[in-house]
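Take a look at this one chain, the form predicted on its own, written out in structure tokens.
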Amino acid sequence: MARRRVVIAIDGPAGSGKSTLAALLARKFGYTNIETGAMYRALALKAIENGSSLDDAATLGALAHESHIELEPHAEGNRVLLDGRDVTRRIRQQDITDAASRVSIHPPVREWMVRKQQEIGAAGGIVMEGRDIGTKVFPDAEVKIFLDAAPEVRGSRRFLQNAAVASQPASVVAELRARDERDRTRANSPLVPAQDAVLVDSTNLTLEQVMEQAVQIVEQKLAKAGT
């Protein structure tokens, strides 16, 4: 009998390594990697291009409803389409990163995103990463991991990833702390670990060690669930 394909939810703050871990786990288990942050980035890009205020919840919610955002899985990562246009590279730039953080706090935007993400993952067989996957999007996910690390470590990693555009490591850490504050204190779906999530602190771990822990967590959960 074929194994039932489950949902693997990975949550955590900015710079914790969620995207990297999700991609590796998806490859390991033959699942589809869904990067929800890319969806918020795509909407932020549309808001900027339309001249919409990033602080206007109603306008952004309406903009989301008239947007068509697609994630096409590829070996090297998701290809992101916004209204049929490939915006994969554009949404990785710093201005979009900053804008996405502001756009994502608005309840009308998050409600629309949650519905879309639930539709994408309804059939299972996915690794979905974000900030409220295990608490809001898929509270019944069979596997939940909350990936975290000290702000200084996350800032250093983010600086090394974006050294060409980042000014100083200290400024990157400051930006991460500000984003943490927005994510953890927002009224709608704040960033908190699900009660049944397994916490992985990668502060003093290599990527290989994080992956090893995550694979063990997934395999134990799958065995317990009888899948």
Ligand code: DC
Given for the second form:
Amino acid sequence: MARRRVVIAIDGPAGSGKSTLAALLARKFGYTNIETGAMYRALALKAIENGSSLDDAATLGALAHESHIELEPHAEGNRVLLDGRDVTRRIRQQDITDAASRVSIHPPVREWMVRKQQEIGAAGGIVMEGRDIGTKVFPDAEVKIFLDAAPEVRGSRRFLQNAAVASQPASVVAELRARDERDRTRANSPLVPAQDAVLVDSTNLTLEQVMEQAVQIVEQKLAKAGT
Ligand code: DC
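Next block: the form predicted in complex with this ligand, after the form predicted on its own:
Complete assembly follows, chain above in first position.
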């Protein structure tokens, strides 16, 4: 009998390695990978281009409602489309990184995002990665992993990812800490592990070791869920 296709929720702070892990897990299990951060980033870009205040919850909520944000799977990763335009590269720039964290604190924005993400994942067969997947988007997900790492390690990983941006590691770590603080302390859906998430600390692990642990966790949960 074919295995039931479930939801694998991966949450954690920036630079913990969750995007890389999510992509690898999706490939291994033949699932679709959805990076929810890219959706917040696309909305942040639209807000900047529209000249909207990043502090105006109602305007940002309305902007979300009139947006088409799509993640199009490709072999080399998802392509991000904002109202039909390819913004995959643009949304990785530093101004958008900061703006995405700011727009994500507003309840009307989160409500819209969570609903969209629930629609996308409804049929299962999804690895969904973000900050609130196991707590808010799919609280009943069969598999939940919370991936963390020390800030210094996360900062240097982000630096390597963004080598072309030419930031200094110290400033990258400082930016990351500021963003973490905002993501972890916001009133609405702060970044916290779900009670039933399995915690993986990748500080001293290689990518291969993280992947090995994650595959074990997925296999155990699937066996338990009888799939
Ligand atoms: O994962 P990322 O760095 O691309 O996310 C960008 C911002 O979006 C992050 O600072 C917090 C926000 N975010 C969120 O609030 N909830 C999610 N599920 C994903 C991202």
